[in-house]
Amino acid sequence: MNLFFSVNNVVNPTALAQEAIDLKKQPFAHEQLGKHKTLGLIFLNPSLRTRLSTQKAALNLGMNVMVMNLDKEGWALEMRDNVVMNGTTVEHIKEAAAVMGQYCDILGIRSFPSLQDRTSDYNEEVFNKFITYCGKPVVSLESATLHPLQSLADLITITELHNSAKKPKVVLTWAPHIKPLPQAVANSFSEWMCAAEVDFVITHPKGYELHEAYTKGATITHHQEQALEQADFIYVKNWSSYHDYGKVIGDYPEWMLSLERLKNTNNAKIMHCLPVRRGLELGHDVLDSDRSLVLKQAENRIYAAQIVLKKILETQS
């Protein structure tokens, strides 16, 4: 694996997800696989829990880390070719990922969506330079239009956790919020629902459809009741309009689950990426409650990493 951008990258990702159970168990197992190796993190955005996860999961390898965060902390980069930089941009992405790749021997790197031009977005341009121009094995730390390190660790939870020969019902269900949000950690949980061994189902309201080439195999419907029903597990995420690319096109603040509207399903765990905007995205009453697992979820952020890590490892030793 010299690549870990979607679930395309993986040959099975229920495997994958296996191996990282396993690891779990014996996380420090392979720490001389990482020993004079380093890996840098390169942030244009904010994290939390992928910034320390994907760290902790280099230091369980015997890594070194190097944590830039290039938005506060670099030169204001230059991403399109061929053009005179009299302007506010002072260096240019081809030098700068260039730089990163002698410096590290793989690079991770977080880049938010721009929410205005759906083309340039969706093409991954802020994420393919990096890749074009560093040289080096490159992890997504989440990009314009996946988080798939989010999605393999919602596997691996899912995988922990369901006891049944049946196939389990996963619900992603959209959620109000107070902003446009991408669309990212959605798409990239349903790519990976779609791909895993499981009944997905997708609800929103009318308007919040999400782009089809992630969607393909899932249930879609606009009735969010009908969707709960008899689920064991219930994805909460708001996103943005895609086909009214970035827009907010109502509030919906009834699609806002609580413990009450949980009743038929199957004793369903709920999800959630984090951070969760509570009373708003997700009752308070669910959160607090033993049905959440988003804290497990957070724990599984570091063995999804870390499972990415010791592959792209095993390829350069």
Second form
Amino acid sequence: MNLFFSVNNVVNPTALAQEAIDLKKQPFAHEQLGKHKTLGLIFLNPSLRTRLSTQKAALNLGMNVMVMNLDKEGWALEMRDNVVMNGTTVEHIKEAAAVMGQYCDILGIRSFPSLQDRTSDYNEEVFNKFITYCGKPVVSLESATLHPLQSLADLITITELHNSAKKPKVVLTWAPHIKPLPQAVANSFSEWMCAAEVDFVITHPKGYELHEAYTKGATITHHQEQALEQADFIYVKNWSSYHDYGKVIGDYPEWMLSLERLKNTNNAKIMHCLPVRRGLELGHDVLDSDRSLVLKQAENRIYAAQIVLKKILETQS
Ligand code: AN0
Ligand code: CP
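Can you now output the form predicted together with phosphoric acid mono(formamide)ester (CP)? The one shown was the form predicted alone.
Below is the whole assembly, all chains and molecules, this chain first.
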């Protein structure tokens, strides 16, 4: 593997999740693999889990890690080609990415969408420039459209907790938020679930339809109540509109889940990638109950990152 950007970079997502579960039992079994190898983690946006779990995963594999908050600590970057840089940008992505590629064996990059220019965001213009100019294997730490390490951790979590021979019913439900958030987590969870052995349902208010490239094979409904019936796992996430791009087109506070709203589910477990706004996106009662898997998901971010870094290191050695 030399790119981890989407589920399409993985031959068998179910098998990869299982390999991560095996790795979790012996996290230090491959600590020679990353010896004298350097991982660079480049952030253009904030992060808690991605930064720390990916760093820990690399340390478990014996790698060195360098972290750069490029948005705050780096020179202002120019992303456009062939412009006269007589404005506020100081350094071009061409040089910046190439330099970081010289210092690192693998690079991880977080770059959120603008939520202004849908074409640029969905063409992954920033992320693709990094790939082109750094010349090293790249792991997405969440790009404009996808968050594959999160989705792999989510698949690991569902695989660990599902305890019946029957396929689990997994529901992705839109949740309220006051700010426009990316579609990346929802797009990504959807494409991983469509590739996994689950019955997958997406529910959201009208106008919050995701780009259909990510939802092929999913059942999609505007009726949340109906979608939740007999659910085994419910994944809660807000996203802004794709069609009215980057807009919050309605508040829908009634879409927030509380324990009361879960009574027709199959004792469903509740998932969220975090960070979560309590009382707005998800009820305090749900987050504080044993139905919540949010901390397990966050823990599994380590093993998602570790199996991906292991695959890349194995390709290099
Ligand atoms: C980001 C998002 O929704 O994509 C990151 C989630 C991992 N969340 C926020 O900006 C609050
Ligand atoms: N879930 C997730 O990616 O969290 P961070 O934004 O804190 O990395």
